[in-house]
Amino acid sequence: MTGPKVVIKQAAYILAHVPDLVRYGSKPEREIAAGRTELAELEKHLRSFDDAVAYPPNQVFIGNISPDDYADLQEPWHENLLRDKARYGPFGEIMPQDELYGIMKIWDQFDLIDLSPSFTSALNEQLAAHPLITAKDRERLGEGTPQEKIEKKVEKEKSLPLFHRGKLVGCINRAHDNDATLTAHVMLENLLTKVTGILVTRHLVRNASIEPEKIDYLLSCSEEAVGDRYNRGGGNMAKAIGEEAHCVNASGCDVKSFCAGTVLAIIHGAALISAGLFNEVIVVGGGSFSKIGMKFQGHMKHNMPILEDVLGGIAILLSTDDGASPVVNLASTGKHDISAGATAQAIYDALVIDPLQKLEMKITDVDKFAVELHNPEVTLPMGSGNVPLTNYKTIAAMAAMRGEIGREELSEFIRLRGMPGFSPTQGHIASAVPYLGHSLKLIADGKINNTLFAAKGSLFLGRMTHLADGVSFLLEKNSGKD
């Protein structure tokens, strides 16, 4: 390994349940506007907060269930709920929609959000019980906006109505009369990314028992495009998140590469620490609102609840070597070169075979592989396949082709070194890193020695290139302080 060792001390994960915002997701909104879906019919398939909390994949995401135990649970998961599980877990929480509206108002610096007085009053009491929302935060809720003024803004000023349990409780306002990048809908998307990023960063800081003032730098891997008409994707979401997470001595910037952005940001952060520029770096990703309800039609067709009703948030603390925390092996970094092919095998040659060969390791020397961990119960009803299983089959087949396992061992390889998907289908959220918190615990407990994290990005979606992207790194047990 070149340079000083870099470790990952902690990871945090949150989900925000947003059933009344599903109608504004990119796909549902278009289908409703075109008359192909009735809003009333969509609403029949929305699930309660209690059901979202009891949903097994969500419990894995916040750390109340291990992926190994999850693999043994009865399917379908949406029919076999875990009523004994709580909204809080060792990694973070599942926040209900009304509290999410509250933190949107608290962390809104431009009067984008209006909430009714009665709703605001109830929120103030509810958020008083939240461990990460302070009395000073709650002061920013104010007294609320009169209901008639909210209704007027929705009717006359192109504000977007906010509903809770079907009742109008507020609105989100446009930030400019004529700027298409500052409409109410875009403001909703960006503000949701910001507040989920702030919330998960506050969880991270608390979980890691570190003062936020000690953070040097933040890297946002969120997929939003914050800006105005002169600079549509200018950013900087990292500093916006760091400000409200009290990281007052930090700066930051955004790192993007579609779904590969989070793993790429971890590598960037590790490199900055290894180079001696910073000591404590946070990688943070807020939720991608446009993907809410993306596959709702498949769920409705199969008479299921709409499962894409939660926004994810992830935060990871990288640091200088403490002699104990798992190490980011920068010598293991894999990258998908421009000249590489776009087939699954070519991508995994670049992300798995090449970096392992540099370390003189075999595929079977890796205890766990973390790939795209999309929840298959979300994707299968829409015909999108089981994404994690497909990736694990590819890696297992490569191990067989290299003579590391026999053909009869493919299923066992997948069972031992892979896992069922459990992440919301928000690209940068789902790509490998949902397993990071679990991996940190297993390595600390001596149950595994390493995990290879591999993420892919669909650059062609931006219509600027036909290329894909991909990055990987090996997280491994710390051998002790150098």
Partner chain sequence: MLNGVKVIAYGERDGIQGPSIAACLEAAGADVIYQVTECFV
The other form holds:
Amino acid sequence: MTGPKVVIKQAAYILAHVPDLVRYGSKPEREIAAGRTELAELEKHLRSFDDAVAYPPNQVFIGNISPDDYADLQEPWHENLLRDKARYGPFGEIMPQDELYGIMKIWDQFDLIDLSPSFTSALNEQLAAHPLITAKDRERLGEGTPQEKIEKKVEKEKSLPLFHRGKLVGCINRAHDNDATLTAHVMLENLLTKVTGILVTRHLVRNASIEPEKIDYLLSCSEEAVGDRYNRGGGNMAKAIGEEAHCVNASGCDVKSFCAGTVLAIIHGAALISAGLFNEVIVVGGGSFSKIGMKFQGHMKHNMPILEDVLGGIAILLSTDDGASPVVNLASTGKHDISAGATAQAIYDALVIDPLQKLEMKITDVDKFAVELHNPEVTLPMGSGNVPLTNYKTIAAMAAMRGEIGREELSEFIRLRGMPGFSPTQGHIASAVPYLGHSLKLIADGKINNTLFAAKGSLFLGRMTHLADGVSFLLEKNSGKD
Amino acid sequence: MLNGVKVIAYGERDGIQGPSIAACLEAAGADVIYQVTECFV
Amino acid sequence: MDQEYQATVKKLVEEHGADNLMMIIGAPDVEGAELVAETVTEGDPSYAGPLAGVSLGLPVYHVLEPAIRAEISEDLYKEHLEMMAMVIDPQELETALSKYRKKS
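Next up, the form predicted in complex with its partner chain. The previous block was the form predicted alone.
Next comes the full complex, and the chain you just saw is listed first.
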């Protein structure tokens, strides 16, 4: 019992390099404040923008390298940089920090950002070359704020200094004198989510060659908490993003479930289209700043660059059937019920076995599984394991227990139907969806027929329940207009 | 071995989660005084 | 092992004593399991958390290890553990964690 077909036309991805903001990430900030980490030591481990661009996982994320080619690259990736790769790719771009400060200023509607005059004028020139930042956008940069005034705000008004290559170039201000939900730090988190969301939405709209006015609805799956002290987490980042992405005829709302939010939002969006409410829906996730530098201690201990120095952004365009783009199979989606239990078996029964069974498919009928695609080079040095590999091992074990493959075929199953992780470790960004852009292309090229996207959410982190969440859907080749 | 022993159940999301460890051990007679599930990502 | 959890474990050991207390973990790989075992028996190897230089001497087992598995009923094992026993080798876990138990 499903309505008309829903397709995914396009997916866009951006990264924003934020080395001078690593110090404000949740973990680094606490470690520095407690005197356990010297800021100067941390700074020695920051990467240049060129190194972040040449970093293989980042290039897979923006679509310049396919996951299959990535699997053949020499590790460690941070020592085997790809110098011939560019900041722009078919799915989006990697934005440098100065330009990111620029769009924070441009898309700030509440005088939250001050940038110095010299930095502003250099930026104005630099952003003129950006394909998605208009002259009208650049007018909003203004003339800049005198350096003394910035210093005074930092010193007296609890503004947070913004550095670029170690130099003070601006500040972010609190939005209220006495509201813990509107401090400079919270505004930094929320504004970064918003601007990375806008940037990736603009890439999406351009790549899909659709007028933004045609978008009916936006769903944000970002993991921030927008609100004031009476409405903490009140939300609707979706409309804030849509406004600056020129989606003037759209409304929107937020869909959240920790890391599972993005896949969940895709299913919600597809359902709204299938039910006939809307024709064009965008799912968007901005970067999650608190995760920046989360595992920096592991990286420093192993004398590596701090790899959690990029914010991610992801946007997906869902539409009514065009007879060509891959289809979200709404006849069977996976959901982890409250009574299902927290075992790996229960979760994968809910996300893989049950939905496939309803479609009369086997595990081995799925060409690719997109699981949580966290870059293992980020997690392993901190002893946090190789998240995608564990997930693939679990799915392979399930196939073996069901007799679909032999026990000696586990590694081959993983090689064939899995992939190494390449996503920044921001939960809703990393969960399955980084593969969507690649999957759309491979399905269009006839290289694969389908992909199962499965995401899990750690609800227990919020201390309201011991439950976890999980959700999945199958993306399939379009068999043509019904 | 577990009967009457106090246990801290320290689960992980992608391995075995806290509630699963607790369910198995309590049935074996252990006293689970604390359970948690870690998530590193 | 996260510093907040190090503090929690430390507090629990102070409260209940280490004599009749053990820690049973569910890490998804042997390396992760070893890191937890090292932290609560010998102290935080990164010397950053509340257990830095603190040797709690708490015995640590992974729930999939043969010694624990032997005490779990077949039904519960099938429901909660069987599949993960294919992902993480219980024998390897025993070899890795028994080193730390000897020191506890």
